[in-house]
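Below, in C-alpha cells: the form predicted alone, a single chain.
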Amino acid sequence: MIDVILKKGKEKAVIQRHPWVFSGAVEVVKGKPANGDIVRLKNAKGEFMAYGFYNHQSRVALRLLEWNEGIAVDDNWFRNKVKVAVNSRAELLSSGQTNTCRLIFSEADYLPGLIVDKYANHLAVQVLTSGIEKVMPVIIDELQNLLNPESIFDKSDASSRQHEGLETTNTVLSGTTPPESVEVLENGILYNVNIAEGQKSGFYCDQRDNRRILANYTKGKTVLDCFSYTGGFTLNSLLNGAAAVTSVDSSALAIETLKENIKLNKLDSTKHNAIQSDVNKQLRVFKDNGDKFDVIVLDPPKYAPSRSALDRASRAYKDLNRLAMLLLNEGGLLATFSCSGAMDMESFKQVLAWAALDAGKQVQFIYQFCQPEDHPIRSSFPEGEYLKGLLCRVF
C-alpha cells in the first residue's frame, strides 16, 4: 500500500477524525497511486494516522475511511458500512407511513461520495468520488443482498464528479430500468417520482419532517409554495386544510407531476393554482398585481456551492426573501430555507435581517428547521449540516 506523508503541523483535523485532507496538506506521495486507490496516511514522523481514498485531481486529496491501523479496509469493510447505514433507517420505515428515505449519506455514513436513496422498491445512487466508483460492484451486491430492489439506477450527474476526474453517468446498475413514474409514500402522502429524469436523485426527502411541521400552520390559510418541485409543501398544506395553495416552479415536468400528485391523493384541485415560471420574476408579478398570502415557502436550489460563492449567494437570498416579505399579509408566516452547506444558520439569520430592513418589515424567528434523521450529521464532519430553515412571522 502506498504511503502519503502529511506536512508537519497538519495533523489536528486528522486526529479529530475529520474525513478530508486537502492537497495543500500533503508533503509527499511515496509512489503513484491511481485515483480512487486506498492509501496509508502518515504524519511527518512516519507514524500511521488513517487509511483513505486518494485522488491527485481533487482539491480534497484524501477522503479518510479508517483510523485503526489493524482494521483492513477491504470488501467486508465496505459491506459492513452499507449494512449499518441501511439498518439504521429501519425504524424510520417501519411505520408504514413512509417508504422513501436516504439510505446512505456519504461522509455521514462513513462512505465518502456515496448517496443512496430508496423509492419504494427502487434505489437511486449518486457516486461522487473515484474511490467509491472503484468499490461500486461490492456496494451494489450488498444492497441487493439487503434489499433485493427492483432496480438500482445511477444518477451520478453531479458536477462534483468532474473534480474527481469522473464522467457523468445516468444508467441502470442492477435490475430493470425504473418506470417513468414510481409511486412512493411519505408521511402518508403519495408521490409520483421520476427517478431517471427528476432533479438530483428524483425527490427531496430531506424536507420530509419540515413539510409535516409547516402543514400545522396552513389550515384555512392562503399558501404560496415557491420552488415547489413536485409538491411536497403544497400537498401537505392542502391535506391539512389550506384555503388555497399557489405553486411556482420553473420546471414543466415538476409542475405536471405536482398536478398528478394532487389527483393521486384525491385532493381538491379547485384550491390549487400551478404556475410554471422563474420564481423571482413571478414574485415581482405578484407584487405588481397586489397579491397577498398568509404563508409563503421559499425552498430554492443551492445558491452557495462553496464559500467563495457566499457573498453572491447572500445577495440572492436577501433579494428573494425581501420580495416574499412584501407579499405577506400582516403577521404572515415565511418558511425560508437554504440548502447551501457554506451558509451557516447565523449567517442565514443575518441575511433575513437585512432582507427585513430593506423590505421595511419586522421579523420574529419562531422555529428552526433542519435536516431529518436519515441525513445525519457526523460529529467530526460539521460540513454535513447543509439544510437549514427558519419559520418567520413578518409584520
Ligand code: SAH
Second form
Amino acid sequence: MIDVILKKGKEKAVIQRHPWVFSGAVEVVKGKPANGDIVRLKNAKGEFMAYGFYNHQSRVALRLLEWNEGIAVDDNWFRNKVKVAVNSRAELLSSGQTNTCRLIFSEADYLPGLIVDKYANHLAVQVLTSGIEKVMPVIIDELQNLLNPESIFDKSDASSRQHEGLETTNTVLSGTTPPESVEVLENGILYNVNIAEGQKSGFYCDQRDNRRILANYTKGKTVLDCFSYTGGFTLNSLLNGAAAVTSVDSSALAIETLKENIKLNKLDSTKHNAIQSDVNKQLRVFKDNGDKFDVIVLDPPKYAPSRSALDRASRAYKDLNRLAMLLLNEGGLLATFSCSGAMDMESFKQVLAWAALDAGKQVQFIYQFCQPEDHPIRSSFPEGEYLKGLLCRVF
Ligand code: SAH
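Counterpart to the form predicted alone, namely the form predicted together with the named molecule:
And the full complex, kicking off with our chain again.
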C-alpha cells in the first residue's frame, strides 16, 4: 500500500476524524497510486493516521475511511458499512407507512461518495468517487444479499463525477430495468417515481418528515406549494383537509407526475390547481392579481452550491421570501427551506429577517425544520448538514 505524507500542521482535522484531506495538505505521495486506490496516510513524523481513497484529480485528494491501523479496509470492511447503514433504517421502514428512503448517505454513513436510495423494491445508486467506483461489485453484491432488490439503477450525478475524472453513467447495475413508474409509499401516501428520468435519484425523500409536520397546519387553509416537484407538500396538505392547494413547478414532467399522484391517492382534484411556471414569475402574477394564501411553501433548488456563491444566493433567497410574504393573509404561514449546505440556520434566519423588513412585515419563527434520520449528520463531518427550513408566522 502506498504511503501519503501529510504536511506538518495539518493533522488536527484528521485526528478529529474529518473524512477529507485537501490536496494542499499533502506533503508527498510515495509512489503512483491510481485514482480510487486505498492509501495509508501518515503524519510528518511517519506515524500512521488513517486509510483512505486517493484521487489525484480531485480537490479532495484523500477521503478517509478507517483510523484504526489494525483494521484492514477490505471487502468485508465495505460489506459491514453497507450492512450497518441499511440496518439503521429499519425503524424508519418498520411502520409499513413508508417504503422509500435513503439507505446510504455517503460520508455520513462512512462510505464517501456512495448514495443509495430505496424506492419500494428498486434501488437508485449514485457513485461519486473513484474509490467507491472500484468497490462497486462488492457493494452491489452486499445490497443484493441484504435486500434482494428487483433492480439497482445507477443515477450518478455528472458534475460531481467529473471532479473525480469519472465518466457519466445512467445504467442498470443489476436486475431488470426499473419500470418507468415505480409506485412508492411515504407517510401512507402513494407516489409514482420515475427513477431514470426524474430529478436527483427520482424523489426528494429528505422532505418526508417536514411534509407531514407542515400538513398539520393546513386543514381548511388555502395552500400555495412553490417548487412542488411531484407534490410532496401538496399531497400531504390535501390529505390533511386543506381547502385548496395550488402547486407551481417549472418542470413539465414533475407537474404531470403530480397530477397522476393526486389520482393515485384518490384525492379531490377540484381542490387542486397545478401551474407549470417559473416561481419568481408566478409569484409576481399572483401579486398583480391580488391573490392571497393562508400557507405558502418555498422549497427551491440549491441556490448556493458553494460558500463563494453565498452572497448571491442570499439575495435570491431574500427576494423569493419577500415576494411570498406579500402574498400571505394576515397571520399566515410561510414554510421556507434552503438545501444549500453553505447557508447555515443562523444566516437563513438573517435572510428571512431582511425579507420581512423589505416586505414591511413582522415574522415569528415558530418551528425549525431539518433533514431526517436517513440523512444523518456525522459529528466529524458538519458539511453533511444541508437541509434546513423555518416555519414563519407572518404579520
Ligand atoms: N418540494 C418538492 C421538492 C422540490 S425540488 C418535494 O416535496 O418533492 C425543487 C423543484 O424546483 C424541482 O421540482 C424543480 O423542477 C423546481 N424548480 C427549479 N427552479 C424553478 C423555478 N425557477 N421555478 C419553478 N420551479 C423550479
